[in-house]
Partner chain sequence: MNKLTQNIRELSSNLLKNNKVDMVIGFKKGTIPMAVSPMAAHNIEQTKEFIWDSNCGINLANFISDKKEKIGIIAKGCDSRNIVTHITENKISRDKLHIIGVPCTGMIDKIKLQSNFNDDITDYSENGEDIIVKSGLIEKNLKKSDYLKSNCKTCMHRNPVIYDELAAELVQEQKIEDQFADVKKIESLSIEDKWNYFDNLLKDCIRCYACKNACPLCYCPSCFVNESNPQWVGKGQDKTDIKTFHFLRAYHCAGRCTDCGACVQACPMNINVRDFTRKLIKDSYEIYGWEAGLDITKRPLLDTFSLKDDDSFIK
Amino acid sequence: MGNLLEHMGIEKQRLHFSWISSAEATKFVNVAKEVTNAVRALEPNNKFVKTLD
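Taking just this one chain, and keeping to the form predicted alone, what is its structure?
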């Protein structure tokens, strides 16, 4: 999957998989915060930004 993402211009650090049960609300919150912080730390991906040219 990583090669396809990179071919499309998406860094593999932008995609996260985690197995979380519906009974694990605390784990969901923690994973969501970790993923959000990790993606925010990356440079913006301008490949998919529509410009007003």
The other form holds:
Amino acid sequence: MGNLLEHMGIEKQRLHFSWISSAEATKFVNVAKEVTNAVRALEPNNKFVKTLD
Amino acid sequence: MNKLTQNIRELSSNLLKNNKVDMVIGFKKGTIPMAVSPMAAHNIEQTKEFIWDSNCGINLANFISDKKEKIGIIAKGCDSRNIVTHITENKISRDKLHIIGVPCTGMIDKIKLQSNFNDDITDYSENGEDIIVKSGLIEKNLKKSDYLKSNCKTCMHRNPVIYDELAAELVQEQKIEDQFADVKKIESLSIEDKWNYFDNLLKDCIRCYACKNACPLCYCPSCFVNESNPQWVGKGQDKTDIKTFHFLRAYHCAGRCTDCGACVQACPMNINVRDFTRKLIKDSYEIYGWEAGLDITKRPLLDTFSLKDDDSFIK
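Can I get the form predicted together with the partner chain as well, since the one above is the form predicted alone?
Up next: the whole complex, starting with the chain shown before.
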């Protein structure tokens, strides 16, 4: 899915996959940080944005 | 009448005569030149309408989902792969089917052919690998191999992968140097260019859903695009909604698409929607060594798990 999104022009760093158990709070925090850092490093997204008028 | 048509009529009338099946699904001549329409023959008389030529490009596996009757079906390579997919996905059982296999040498791209003529094509006939096409003004003898549908050019399974009997001798499979050249071309673009490429590809889409209706994989009784509670995707002509529809439709075909090209052939706006599914076919093949619809004993790709599967994308 990530590959197909990238194929049509959505940066791969915007989609993350992880398996976190409900007992793994630290892992959750780390992954959340990683995700936000990866997305912040990109330009703001203007694709797949629907404008309602 | 060509030999293949003759054999198909004979085989299907025998099936009906001996009560082996309740109906045979095949093609009959359409109302305009080069058009064919799918039909089900319920008696021997009707089998006389069956034809076979290089216009029979749409996929007949589309018509066997959840059928209770015993069915005879005419199947070229890609149809047979979709029949296998139907069997593994429990949409029909193998013993309900009698498959008449048709080895295929590719189907015609009508739009490419029409572009050779200034007026409408009025007559079309085939002689082996040559095609004879007439319009009001001119008659042309052309080579079929120059006018193949784009998916037929990269087809690696021209012979049916599953059949009970054959309507002709098996044909030689194609040797293709790089079967994913089209996908690699898009992959080589920058991320912005990719986005613009698909924007441009879909600019004519009218959301008629012909692609999903022609696709044998799209058999859900209620499609996500039609649902309103929850509404997964907007129903209008918004660019974002159009792209979401095509992205999700393609993704639902991951590991199942046989590249039969029915979606492209059905599209009234001539959009190459295969640009989406081709990427999935390439990934399935390169990451998992999987080609859809080759073996009825194998579970679908996204239904299986192996410790050797690539898990580099997951943290």
